[in-house]
Structure formats: C-alpha cells, structure tokens
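Let's start with one chain on its own, the form predicted on its own, as structure tokens.
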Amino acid sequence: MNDFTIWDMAQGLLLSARWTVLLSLIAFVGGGLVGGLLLVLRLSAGAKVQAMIRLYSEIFQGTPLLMQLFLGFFGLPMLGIEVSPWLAASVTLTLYTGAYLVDIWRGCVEAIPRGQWQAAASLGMSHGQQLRLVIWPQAMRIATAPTVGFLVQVVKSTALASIIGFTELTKAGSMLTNAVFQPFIIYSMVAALYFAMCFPLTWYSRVLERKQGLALKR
C-alpha cells in the first residue's frame, strides 16, 4: 500500500523533468556548435574533409540512437573510458544532434541563388566573408523553421536516454510506476509534460513557416 497522491507524482515528475530540458539544451547547444563549425568546414574545405564530414552525417543518421548510446554507454568502458550516464547522453546526443543541423543548415545554404556568392565576390569579399555578411543572414530566414521544429525531435529523443540509466522524465515515470502500479495515470502525466515542453515549439516553427512564406510571396 502506498501513500501517494497525485500531487506527489506530478511533483515528483516535474522535478525530472529539468533533467529532459537541460539535456535537450546542451544537446541543442552543443549539437548547433558541432553543426556549425562542420557547416563551414563543409562549405570551404577540401573533398577528403568533406568526405568525412558526409560519413560522420551518414554514420548518426543511418544508425539508430538507442544504439548510439549504448555504444556510448557501455563500448567506451571497454576502452578504458568510463563515462557515467550523463556524460554518454550529452555527448551522443551532441553529435546527433550536429549531423543533423549540419545537413538542414547545408540545405538552407545551398538554397541562394548562387548569383549572391558572385555578387558578393565581385566586390572583393573573401570566401568566409560572403558566408558572413551576405549568405548566412538570408540562409538564416530560411533555416530558423526546421531547426526549431528539428528541436522538438530532439527533446522526444532525450527519452531514450532512460535505457541507459540517466534519470530524466520517462525514466522517472518507469521508477514511479514501479512504485505505486498506477501506469495509466503515471504515464499520462508523462505523455501530458512532453507534449507541454514540445507544443509551443511545433507552433512556433510553424509560425515562422507562414512568415518566411509570406517573406518569399513579397
């Protein structure tokens, strides 16, 4: 027999909760760095280091991210690298995270017309140059959707790190259920904080959808 009232467990909840959005932030974070430094390498660099580059974007996205984590999780220590639950779900995420940005902000690029490189060129910028001032503020319009909507995957995707060990609002839910044996209630609620974390998101992605549509009608 337990004590517990609903209260307690959406208390309870909620407190795990903070673990699912700071990961997601530091993965976010963490992935948009690693996207955008791979971005530029992709843009400027030569065909061996874009070769890679590709490869690395193929191996994250061509595999599935349980299975990243495990080798994370359990094939570093195997190395001789222990890593604890947190440290393995940051960093894969991280680097899940990047492969993906790498090629949405690669498309948002490779959507101007080429005819403003030339322009651009034509009055002596340099090659990062034309990517800073003149490409990057225009491929931004229209990369802010899909990076925001891509944000919401990436929140969802912070449950698998539960298989794991790390604490966060689904493995809350598992340890709560195990507790009290009221599944149904103990999930909604869980169903209930992530839709919470990512409607807002989904909505203003598709917000930024009709303006950057209207942008483009002008």
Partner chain sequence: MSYAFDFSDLSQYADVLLHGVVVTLGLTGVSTVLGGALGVVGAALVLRGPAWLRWLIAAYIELIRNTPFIVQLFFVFFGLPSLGIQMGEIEAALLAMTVNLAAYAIEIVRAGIESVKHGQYQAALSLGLSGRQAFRYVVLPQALAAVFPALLSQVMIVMLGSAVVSQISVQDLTYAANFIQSRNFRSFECYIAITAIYLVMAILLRRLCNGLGSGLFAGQKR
Second form
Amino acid sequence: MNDFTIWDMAQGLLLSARWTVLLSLIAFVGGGLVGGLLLVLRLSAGAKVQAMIRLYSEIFQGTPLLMQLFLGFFGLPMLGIEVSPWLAASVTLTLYTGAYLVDIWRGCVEAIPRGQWQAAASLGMSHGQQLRLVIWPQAMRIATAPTVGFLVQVVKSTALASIIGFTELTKAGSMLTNAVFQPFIIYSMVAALYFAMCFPLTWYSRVLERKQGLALKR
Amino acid sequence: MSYAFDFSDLSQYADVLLHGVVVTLGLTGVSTVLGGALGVVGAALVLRGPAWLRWLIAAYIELIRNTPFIVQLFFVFFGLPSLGIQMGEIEAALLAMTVNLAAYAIEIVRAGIESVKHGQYQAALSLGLSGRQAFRYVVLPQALAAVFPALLSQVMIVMLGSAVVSQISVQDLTYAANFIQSRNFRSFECYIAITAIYLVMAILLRRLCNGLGSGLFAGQKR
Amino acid sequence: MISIENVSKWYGQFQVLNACSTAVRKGEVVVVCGPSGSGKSTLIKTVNGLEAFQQGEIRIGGTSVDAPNTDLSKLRSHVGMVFQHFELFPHLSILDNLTLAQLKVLGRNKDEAADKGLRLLERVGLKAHAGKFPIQLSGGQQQRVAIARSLAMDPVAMLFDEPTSALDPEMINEVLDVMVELAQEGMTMMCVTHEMGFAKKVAHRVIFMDHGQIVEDERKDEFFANPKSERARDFLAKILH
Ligand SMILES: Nc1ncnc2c1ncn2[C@@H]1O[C@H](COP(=O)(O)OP(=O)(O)O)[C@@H](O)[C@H]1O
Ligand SMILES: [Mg+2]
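Could you switch over to the form predicted in complex with the partner chain, since the one displayed so far is the form predicted on its own?
Then the entire complex follows, led off by the chain already shown.
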C-alpha cells in the first residue's frame, strides 16, 4: 500500500500543477479583461458608474476569497444556476483578479503627472486621444512591474479552489496525503512547486521595478 | 429563478456568529502583535545583522511570499506533527498566520527604515545616543509612521486570508458559516450574511487603525 | 580642546581627506570654508566620530575619537553638532526634541530636562513654539531649535556644518545672530560656513580647504588681508564678489 516512491508522488503533483497554471491563466486573462474594461469606464464614465466600480473592487478586496468561492459554488445553485467547481473557480477568480487589477492600473494612470494631460490637451487632443496617445503608453510602462507582481497573488489564490473540490496542486496534495500518510514530504513538495511557479514572477517583477527606478532617476 | 430570500432564522445562530467573529478577530490581533514585533526585529537584523542571518531571513521571506497561505497552514498543521511537533488547531493557525505576516512585515518595515534619511541617524548619534537608542527613539518611530498604511493593509490581507483556518477546524467566522448552512440549508443567505460581516470588519478595522495612526503619529504629516 | 593630526580618509580609491592637521583651542572660533566637495563636511564629521578615518588621530579634550576603548556616545554628548538640514526629529514636539537626549543620555529627570529645554528655547526666542512639531516652523526657526537642542547637552564645543546654507536669505541672520552670541560668550566653535561676515565678526582663525587638503589655516585678519594661495584668493573673490 505504501509503496509510492517520492518520485511517484512528485509526478502526481507535477501533473496536477498543470491545472493550477491553467486556472491562473484563466483568472489572469479574464481578470485583465474585466479590469481593463472597468478602468476605461472609471476614466471616462459618469460619477454613478465610477461609484459602482469602486464598490465592486471594495467588496472583492474587502472580503475573503474563500467566501467568494463559497458564494459562487454553493450559493448559485440555490438560485437555480448549476455550476461545476471549474466554472465557479474560473468566474470567481476572474472577478477577484479584475477587482485588484482595476485598482492597480488606475493607480498607474493617476501617477502620470497632471501636466501630461494638460500638455496633450493644449495640443488640441480629445480626451480619448490624450488617454490613448499620451497617458496610456506611459502608464503601461509603470504598470508592468506591479502587474507581474500581482500575478504571483493570482497563482497563490488558485490554491483556494481546492476547497470547493477543484483538483489542482493543493487538492492533489491533500488527496495524496490521505492515500500515503507522508504529509511532511508531500506538503514540502507542494510548496516547492508553488515556489517554482511564483518565484520567477517575483524575480521578474523586481527586475522590472529596478529598471523603472533607474529610468525615473534619469 | 424565483428564489425567496430568507435571512430570518440567522438570528437564532447569533452566538455561533459572535463566537466566529471573536475567533477571527482574536487570531488576527494576536498574529498582528507577534508578526509586527517579528517584523521590526527582522528588519533590524536584515539591515545590521551578520551576513548568514540576512541570507537566512531573505530566504524565509521568499519562501513565504511565493507559496499560498493555505499550503503553509497545511504544512504546519499536518506536516510538522510527523516531525514530532504537535499542536492544536488554534496554535497551528496562529503560527501560520504569524509566520506569514512577519515575512511581509519585515519587508515593509525595512523599506520604512531605509526611507528615513541618514542625517536623522547622524543627528541622534551626535547628541550622544547609542546606535540602539538612535534606532529605537529616532529612526523606528519615523519608519513605522511612514509604512503604517502598508502594514495595515497587510494585516487586512491576513485577516481575510484567515478564512482558510476553518479547513483545519478552527471555529472562526467561516467555520460558523459552514456550520449554520449545514443546519438551515440556506447556504446563499448564510454566505452573503457572513461575507458582509467580513466586509464590515474590514471597514471598521481600517477606520479604527486610521484613527489610531493619525493619533499616534501626530504632527508628522508629510 | 580639539586636535586633528594628519587625518586621511579614503572612499575606496578616492581620497576625501589628505593629511589634515589643525587644532581648536578652548574658546576659539574657527571657520572652515572651501569649494563644494572639498571635504569640509567629512572633516567636521570625523571630529565627533560620525565619519571614520583611516589615518591620523583626532583628540577632544585629550580623548582619542577612534581609540577602541573610547565611549563614543559619551564623547559625542559633550560635543554639539548642527547640520545643514537641521535634522530635527519630525515625530517629536519641539520640546521633546530638546529633552530626548537629556533624558536618555544624560539621565536627567523629566522636569529638569523640560526646564532646561524651555530656558534654551527662550534664549533662541522660540519658547512659545515648545508644543509644536518641527514641520510647523520655518527653516530659520528649526535651525535655532537645532542649536538649542545641542546646547541642552551643555557641550564643551560646537560643530556647525553649513548651518545657514539651506535657508532662505531672510532667515540667515536670525541663525547667525544666535551663533555670534554663542561665540561672544566664549564657546569653542568649529564652523563650516561661507558667511564671511560672520567670520570677520567673530572668528579667530579661518581654514581654507580644497581637494581634501587644508590649504590655509590662518588668523582671520591675515586670511582676509592676504590669502597666500591662488586657490583661496579665487575662492574669496568669487564669494565676496
Ligand atoms: N559616502 C560617500 N562615498 C563616496 N564619496 C563620498 C561619500 N560622501 C562624500 N563623498 C565625496 O567626498 C567629497 C567630499 O564631500 P563633502 O565632505 O561632503 O564635501 P563638502 O562638505 O566640502 O561639500 C565629495 O567629492 C563627495 O562626492
Ligand atoms: Mg558639505
């Protein structure tokens, strides 16, 4: 019964890590779309829409992701909407990621000095042109480092999908622990795999930050 | 889609809810105090300690920042006992939360210390304060004032993240949610209500701390 | 009181101080001037051990600054220092700025320290501001507080590193007035400053530095009447226009 080798366990975990990667990608791409759309609305729509967007990010940032997942997975069926763990996790994580990204990106746009808008306006550009031609390109440059940094948080947050029964890396770790009672080794390996996914992102975001710091000094 | 919302019978679980709130706030409070203290000590060591210790702390920070909290929690609760380190759910939750918060706090406090101009330290030394006194009375208060908002939002993240301790049977607020919905089968209302309680706690905590912060750091608006 | 002998200091390959020697006697006021980057700040900070040096010796009242058995904190508590950017502690009220080191270093009790602090604030004309925070004062006021903060330690000598160069012109005199008064009371002072009016009024000697060297170290009248080196002449011409 207990004849799993460490290599067998590692292989099983490694395979399940694919789902972590996939779910992270879905959340990031989906969240990026949501965040981008909301950002445009925040920069151009009326006060009412802006307030609603603020409320949305406040709620998703001010409540536990686990509760959001529970609401998506156990709550929606009560309303007659059947969802699989896959769908619930994808949708919830997308909304969660979007709520953070819209804030991060808005911060980047606001970091562009007022003078840049005024200079663009003085050249006769419309609001849309000011945003697209002058502000965007500059904001994108400062946004890369924090966005890549946030990607680490996205990857880590997918671990909570295990609790609603989505079999990704963390869930695979728990299941394996139940089969082969070696929690110390298994959770060490799970942690190592997350580290292997996250650390390169952390490192890259730091490199970007440093580059940008130098660019700003010049 | 004609679902009739019914929050009415939640009131009979008031004591369960209250217990959950107390546990969640208690865990957050204790890990904030411990993690914050470790953050200050760790930051001082990162800046002044021997090279091997700096290296060790840097490795610890990277490890924590690049793995999910839930895995850290499971490692502490399920993994450590196989090394002979036994502990209850509450202790495991506290340990995991403290270790997690401390890693971020070290980074935050270190950045705060570095933001204090070197001239302040020199001025303190020139008055005859020892290096330790200069750190304690001159550099640290300014560093903490500068990073207070960042520390606060990290505490908030830890509080919201603590929802997963319900998975090792700690009877926190999320545990209460699961308990209640397994009794009254009204999971949607139940999760909505408890999510709202978390939101209110987060907002109140921020209010409280902001008030506290502006009182503590009076006169230092930058 | 202060003796500096053959002091040299390097940052890597770059020599900031090159065999500097001079002495400040008790009650003497010495002004240090020279172009920016010539090592004036570095020299004055070696005197109370804020900057280390690799060669030579500095003694204050017979105590060597960099001897391993010297209690540097104690030595610094007897030597006041005033910085270019004031360096008041922004998180403490004005009065607390004056009492912190009295309490923690000299071990005075609270009343004693506050009493002393208030008397010194009165002396620099800022008693009414005791409860404010540094950010609420003008630059000139902050620098006067900084001087009072040093005086609260009953220093045997005072070091000044360009105390007026970060100030708006209209505030320079209020700070210089306090310094002149101190000099006239017989305080031992070493002042890095380009305020030649101040030098002419109260200095006993003027030191001119360039490229980490003490190029001239003369009695005041001598220095202004006929500076020996070309570099000092140029410098004076520029600064006195
Ligand atoms: N930490 C340091 N590392 C390297 N060079 C330094 C450092 N601090 C000062 N210097 C250099 O030493 C020289 C003397 O500096 P300083 O004493 O501040 O000059 P001054 O006060 O006369 O303007 C300058 O050329 C400066 O660039
Ligand atoms: Mg200087």
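Definition used throughout: the rigid core is the maximal C-alpha set that superposes within 1.5 Å between two forms. Here the structure is a predicted model, which is why all the values come from computation and not from measurement. Residue numbers count along the first chain shown, from 1.
Enquirer: Once you overlay the rigid core, does the Cα of residue 124 travel 2 Å or further between the two forms?
Expert: Residue 124: C-alpha displaced by 2 Å or more between the two forms.
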